[in-house]
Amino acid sequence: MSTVIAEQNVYGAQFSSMREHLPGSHWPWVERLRQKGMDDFLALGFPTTKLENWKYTNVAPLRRITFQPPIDQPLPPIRKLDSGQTRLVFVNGRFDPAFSTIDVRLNFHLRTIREALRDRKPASGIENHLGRYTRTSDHAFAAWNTAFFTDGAYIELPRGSVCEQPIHLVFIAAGNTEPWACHPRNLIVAGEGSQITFIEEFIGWNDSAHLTNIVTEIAAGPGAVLDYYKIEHESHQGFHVAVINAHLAKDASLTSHSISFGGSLVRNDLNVSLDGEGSHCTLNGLFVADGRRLIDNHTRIDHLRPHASSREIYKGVLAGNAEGVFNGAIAVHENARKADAVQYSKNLLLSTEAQINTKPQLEIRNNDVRCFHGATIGQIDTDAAFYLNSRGIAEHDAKGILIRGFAGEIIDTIRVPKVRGELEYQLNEWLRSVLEAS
């Protein structure tokens, strides 16, 4: 109780001297939307290990910073982000058009949520979509970022449209001062048979600490199809939580690419609405973590419609003291006949001290369904490291030749050249610091 007393008094004064200058504060269903979330969050709190879906996620660490609102920090010269001819980049949560590029011959809505909201006309597609997908009266995090959201990108594809290149988010966390928070919002609506590829990362400036808040509700229409990436290396002293809803129509495909390399404390929720006839997700995860660093991912899948399909495989590296959590519920509705839903938790220690706890689960209520899930914990495969000594390669080679085929899985289901290079010197340069290390 003590502890909701005393988000009440610093975040609720926050949010009463900070409202009237949020965006879209002039329209009355996103002050309805914000003051819900607002409410939901104090009546929260932050979560604790006394939840079952935070059971091994403690989150003291947020708790005892009472995070500020950024300030504006100026930045060096950027490297090159993009993969594609389209970059938005938002720095501790505000659009920075200086490190931005849009490509003016887009035949679709590309706006930021900020530019969105100050549009004065009637109702349009934002009402519609914006905040549906998100449930705050449950997860504290999502109902802070309702609350507080600055900015973020919203993109709206209309029916059979194509993007060609992949649409290319960045968030940069950037401070030197006290510990600070920012709450991104996107909103991703493709219409019917429309296609795009999107990306977002989040990049760590410097070693201040800090709070990503982010929530992300993507809305696929029938026989949309959307390539999702979320790419996160943010820097140690960083905390990054993200909530993730997706909703998918008759026929709507979604493949995810969810890869974690930084931040002392991640937790990614994505979940996924398989609410058509005939709808598809694809779930690929890779989470690599050393020193006492924590990343947890919980992954939720409703089938909540006939003949709908999901394949999902996570994978986690783990060295030191690291920690990770995998908690996946593959949840088959009543009506959700012929549901075909496989999911796999694969986990790789490369230390006594390493830890994971992972928690593949099914919830079915139709007994017309094909679903199987599978979960695995290991080292080092002794006999395969023995051969590639046998044949020349030093130890310290050979184990970093098996890792990298086991995270491998994953990174060769990304789509992106430009990404997939990106990834493998990441995790090449992380697998050099823990050999070295070890």
The other form holds:
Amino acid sequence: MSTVIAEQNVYGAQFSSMREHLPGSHWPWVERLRQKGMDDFLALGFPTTKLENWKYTNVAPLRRITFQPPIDQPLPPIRKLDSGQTRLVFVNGRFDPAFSTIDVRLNFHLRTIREALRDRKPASGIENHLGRYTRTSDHAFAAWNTAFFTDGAYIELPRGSVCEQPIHLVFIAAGNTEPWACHPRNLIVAGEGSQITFIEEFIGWNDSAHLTNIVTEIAAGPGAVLDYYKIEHESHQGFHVAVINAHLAKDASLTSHSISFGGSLVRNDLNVSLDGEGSHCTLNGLFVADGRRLIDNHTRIDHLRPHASSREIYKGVLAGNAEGVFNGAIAVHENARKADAVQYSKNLLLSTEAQINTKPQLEIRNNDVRCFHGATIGQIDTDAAFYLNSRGIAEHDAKGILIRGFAGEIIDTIRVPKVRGELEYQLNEWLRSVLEAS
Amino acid sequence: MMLRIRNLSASVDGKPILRGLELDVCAGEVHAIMGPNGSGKSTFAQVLAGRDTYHVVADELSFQGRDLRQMPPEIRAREGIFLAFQYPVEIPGVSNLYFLRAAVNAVRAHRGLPELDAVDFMSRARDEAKSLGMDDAMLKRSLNEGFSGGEKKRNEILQMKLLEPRLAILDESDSGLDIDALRIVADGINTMRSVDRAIIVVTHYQRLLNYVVPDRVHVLIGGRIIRSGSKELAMELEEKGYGWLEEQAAAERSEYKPGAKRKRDSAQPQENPQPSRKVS
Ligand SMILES: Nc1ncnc2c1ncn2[C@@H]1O[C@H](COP(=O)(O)OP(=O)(O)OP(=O)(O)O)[C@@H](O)[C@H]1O
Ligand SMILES: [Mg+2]
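Based on the form predicted alone presented above, generate the structure block for the form predicted together with its partner chain.
Then the entire complex follows, led off by the chain already shown.
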């Protein structure tokens, strides 16, 4: 295919000229990892809608653009979400120490990937974990990231350590230059019985085309408790592709909140391996889109061991000509006795043109399971709207209240008050613009 | 005259429900509307509140001298019409307190009053809720979600008390209440009685009317008020049921043509002998 050849030329050439400047190039294992990523990326090419996993998400707009490596940009002052004392800020994929703060009292490793790979003797964790949870042979974007990743956060919690404050990772896209792509990479390794809350926030401060192509790997040791937030707010021209791979050992627990506000095309792949007895994940998602934007959430939960449980609820609010996709795979493997999985997809369409494609995908390979899924697609409930109108609340305000109520089921479960407050604010802003336009 | 209705018809999908209903209500009065299931009582109440599901035709439908027909429901509410729903809607994710404050402030803004801040409002809402035997937890819960039947009805009365309407229409606010709850709700209604406010109670039961004594009682059958009288009429209905009136209604229905002007008959409510009071 000619497009693949074009990609090979452009990104292959970029890789050749950049590879020795990329972090960790002096480590043979990093070199091998990157080379494998590049080979897989070139072999796969960009996905087409012929692939089941990309059926509703056409990345052609992204394929037509030749993305350059990002250039450094000076930043306006940070005013966004400020959730805790510790914050790592990455601008166009590069760590920005001026905007970052690290609480010196932290009792664990918190470094950038670049820094961690610079050491002569890397912390034993990084070599054991980086790339281990991410298959590049079947996901072109994950492969692309693996070849090109520039920086990100490396968090390693020793056994039993409890991080009281949320760790805030901010990824800012800035600068109106030629289209550029950045490939941040995060790795969180939580030792046995450790606990952490971390937030990935993506902010678009530009209005030119760019791609944020991120991979986050999470390894939760036995009994580790992780509270993970991903807040995506790319600008209107931004493309955002994220692959999050979490691996949970015995009794580990992951709570994820993935909140997407848009960008022109957003794709999240959240994969959780419940690879320990009694492990648990809660996956909550909220995505809102208007205009011609597309937000695609693919989640996959693999129940690999007995007594693992998963709870999942994703909610979409789509206005204008926006499109949403939810594809929730739950695989219960042979050994996963007493698997307990519940999945909901609930969607609210605010216009007749807005669309949602929602699909549960259950692969159940033993019969000692409890598995439930349900999907709903609806409009604003006219009875509820009338009830509010009859109390003096005007039509737009009534809609706003009902939509906030719908989203509240997700937002209210956010345990970090500053994050919750910020999301309520952002949702209100979004609603104001959408309801005024309608 | 606070509410003046002439030849009101309402239909849904071409199916007539109200057929030439006539009613006058003055400030200071309490009217009871009774009638068998499916006779159109709730439809009438919803039409007054501005529900647009119904296709409405009338020679006159005015409230405080203003035509209601073009007035959207939220403006009716701000002008002072309140409907306590027979089946209050459950709204998940919206806290009762938040909703109540949004409603009260919308109405206050329309009346040129400043917004109540969260603290002032909270203490008012708490006091009123307490007088209705509702605990604070109900204010914090999602609006009507998982409320018992009785809790929903009390919550409607709470809204009425906070919104201070000019015309309150209470659609079966007594249904499903035990005797203690009924007394609390009835007391709530009675505290709202005043010279510049009118109340319409829709009910199936005389027992509410023992507490909330009406000035007029109307019987609604087949989409029309076919009999009006004093509070004794309610007792007569309790004794005899609706059968004797239904026959009469059936006979009239066969003559009825939607939209046509009809001659007034004995079943129409009489004009109130008192001069209508202007409401400030
Ligand atoms: N939106 C609607 N769509 C279809 N039919 C309706 C609608 N609203 C009311 N009706 C019908 O109109 C008739 C009158 O209904 P309404 O609810 O007004 O009766 P009601 O007098 O309040 O009865 P009840 O005493 O049982 O509360 C019923 O036959 C009902 O099914
Ligand atoms: Mg009714």
